[in-house]
Amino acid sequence: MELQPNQLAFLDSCGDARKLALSFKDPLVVHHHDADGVSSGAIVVGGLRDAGKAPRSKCIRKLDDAAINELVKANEREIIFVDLGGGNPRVNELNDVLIIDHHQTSGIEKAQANPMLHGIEGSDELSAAGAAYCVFRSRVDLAVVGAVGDIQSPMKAMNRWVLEQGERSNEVRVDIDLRFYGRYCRSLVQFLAYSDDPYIPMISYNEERAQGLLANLGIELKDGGRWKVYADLKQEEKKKLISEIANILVSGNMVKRANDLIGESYVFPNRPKNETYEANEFSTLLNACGRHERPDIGLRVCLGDESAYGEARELLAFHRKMIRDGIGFATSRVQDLGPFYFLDARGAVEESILGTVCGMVLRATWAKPIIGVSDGENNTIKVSSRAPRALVAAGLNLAQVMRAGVEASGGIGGGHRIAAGASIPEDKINEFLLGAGKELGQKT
């Protein structure tokens, strides 16, 4: 694709950012804990190592005052923030700082490589991992993983340019296939039963019915003693399965969802054929590591340390169980509060997966966003919000909604138009919801 002037200006700023990063003698890389944060952190750590540096890394859930105070106390002199930093003006109190971020930003005086400063939307046109790639121009597969993990696929705009660099270097391959999660790593039954985008009536979250559908189509579940995965199927078997799923969706008056069954999938030919081979699966693996207190494992996997795979898979299995349990809890407990749907998951869903659960409960047909709350750290409440794409296209900005809630209650909040979050005092939930509701333009 041909780059526009604002995109070229952003790449120029990334060149300046790289020079600054390589000037640091003892850099600390501080990155977020989700898939985009871990993959972008790995790009930065790997890029610094390639240049002969020995960076240290630190993963955090949020860059709040406590995190800033800890960095000040440790007298950190050279810090590279990745997938965060642009939203807290207190970074101005620190010494030498570089920020590689893609969130909405204001009041920051430190150097930034941020697409938002160049008219490139960070919520769907470039991820933090994509920004990190633009700075270091290495590990483009991780840039794709970060974008997919940040729900920015199919790729467009600057993400598309990054993807094209990966195709050109043969580090990324684009397949057109069934869009369900787990084509290479889930057994066929779990592949059908737990892929809910789109939700398949009578099949999603029902392993017995999923197994029955496969049996009716004459598709064998095992190859010898090994459970087969979707990628093992012959082309004719894939066509039969896709056709049957489409028929179910059409019968359920879900014609548009049937049309969306086939789409782009991003594969990494140079990675082993495990959970790191395909972008959706890789991003979920990183989420499992980061959200369950082992981002270091995810970072090592990103950088090719095969000894980390075993523990990463164990974290993934635990992560999947927690999400299934969280969705089971949330499905019957979403309340309609007028301007938004509300999920009170305190005591039931851990804050580390609250956003994932909200995103999976969200339906594309909803005419308003969902806001969920869970127990946070240090007497706080974690807030996560998600919105249907149609609402965002119509002008909804959840980052602003979160900031309005924080202004009414205290705490810190921000994010993207389509997905945002906050951390608030535990006794201020009503004030937060009233502020968020007011920003949405209605009374709660």
Second form
Amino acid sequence: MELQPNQLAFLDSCGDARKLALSFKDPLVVHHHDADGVSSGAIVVGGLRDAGKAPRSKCIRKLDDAAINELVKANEREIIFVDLGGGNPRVNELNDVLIIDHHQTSGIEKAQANPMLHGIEGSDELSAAGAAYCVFRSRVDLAVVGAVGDIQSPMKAMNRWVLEQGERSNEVRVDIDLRFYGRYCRSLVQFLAYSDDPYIPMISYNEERAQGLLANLGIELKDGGRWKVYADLKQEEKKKLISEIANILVSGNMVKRANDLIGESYVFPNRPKNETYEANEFSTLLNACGRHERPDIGLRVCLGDESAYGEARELLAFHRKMIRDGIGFATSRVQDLGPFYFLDARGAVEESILGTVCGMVLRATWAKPIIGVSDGENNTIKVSSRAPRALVAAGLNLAQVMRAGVEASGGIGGGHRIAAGASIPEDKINEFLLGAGKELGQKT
Ligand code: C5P
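Let's see the other form, the form predicted in complex with ligand C5P, since the form predicted alone is already up.
Next comes the full complex, this chain leading.
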């Protein structure tokens, strides 16, 4: 793919960022806790190590005043912010700072490699991990993981260029196959029952029916004593399974969803055939580590430390259970408030997985945006929102919706057009919803 002048200018700025990063003697990498934050953090830590440095790293949920104050108090300098930093002008109070971010940014006086400064959209054209790859030019598979974790696939624009670099170096392979999650790692029943994009009526979230469907097709669940995965199936079996799912969707008048069954997925031939072999599974593993307070394990997995896999897998199992429980709660409690669905998950769903649960609830209908709330830290409410792609394509911007809500309630918020969040005072939920709802009402 031929790069446009603005994309080349962004790569130039990444070259400058690399020089600055490598000039730091004792760098501290401060990165975000989601899959894109952990994978971009790993690219930076790995790149610095390759250059003979011993970077320290710190993973945070948000770069708020408390996080900045802590860095100021510890007299930290030579800080590389990754997947955050561009949105908080208080970074200007710190010394020797580099920001590698892909969020909207303003008022920043520090060096910054951010595609948004070059007309490259950070919400769907380049992830933070993609930006980190452009700075360090290594670990391109992690750049793909970050983009997938940030719901930026199928890759386009600058992400596509990054993907092409990965294909060229044989670190990434593009498969066109069933888009379901877990082709290499999940037992067949789980693969079918918990893959909800697209959502299959009667099958998604119903293990018994998923098992029945496989039995009707004569597909064996085990090979000897071992549970088979989708990748083990013969070509004929795969075809049968795909056409059966397509039939269910078509007979339920969901032709569009049937067309979405097959798509691109990204595989990493140099990684072991475990949860790190395919981008979707890898990004979920990282989310599980980051969102359950063990981003260090995710970082080690990214950097190929095999001794971290066992713990990462345990976190993943825990994460999946929490999400299953969260979805069970959400499907019976979600309310239709007109311009958006509302999920009051306070006391039921942990804030760290609220966004994931909202995203999965959205997939059952794709009809309108969802705003969820949960208990946050220090007497705050955590807000997460997710929007259907079609509405985003038509102009909806959830980051703006969150900002409108925050203007009415106080707190902080932002994010991307398709996925955004906020933290607001716990007694200001009505004000927030009125502000956000008003903004949404004007846009939908
Ligand atoms: O937490 P959640 O996954 O819902 O966040 C979605 C997006 O919103 C993330 O990109 C995050 O950086 C952004 N966000 C934000 N400010 C917050 C909470 C989330 O900018 N207070």
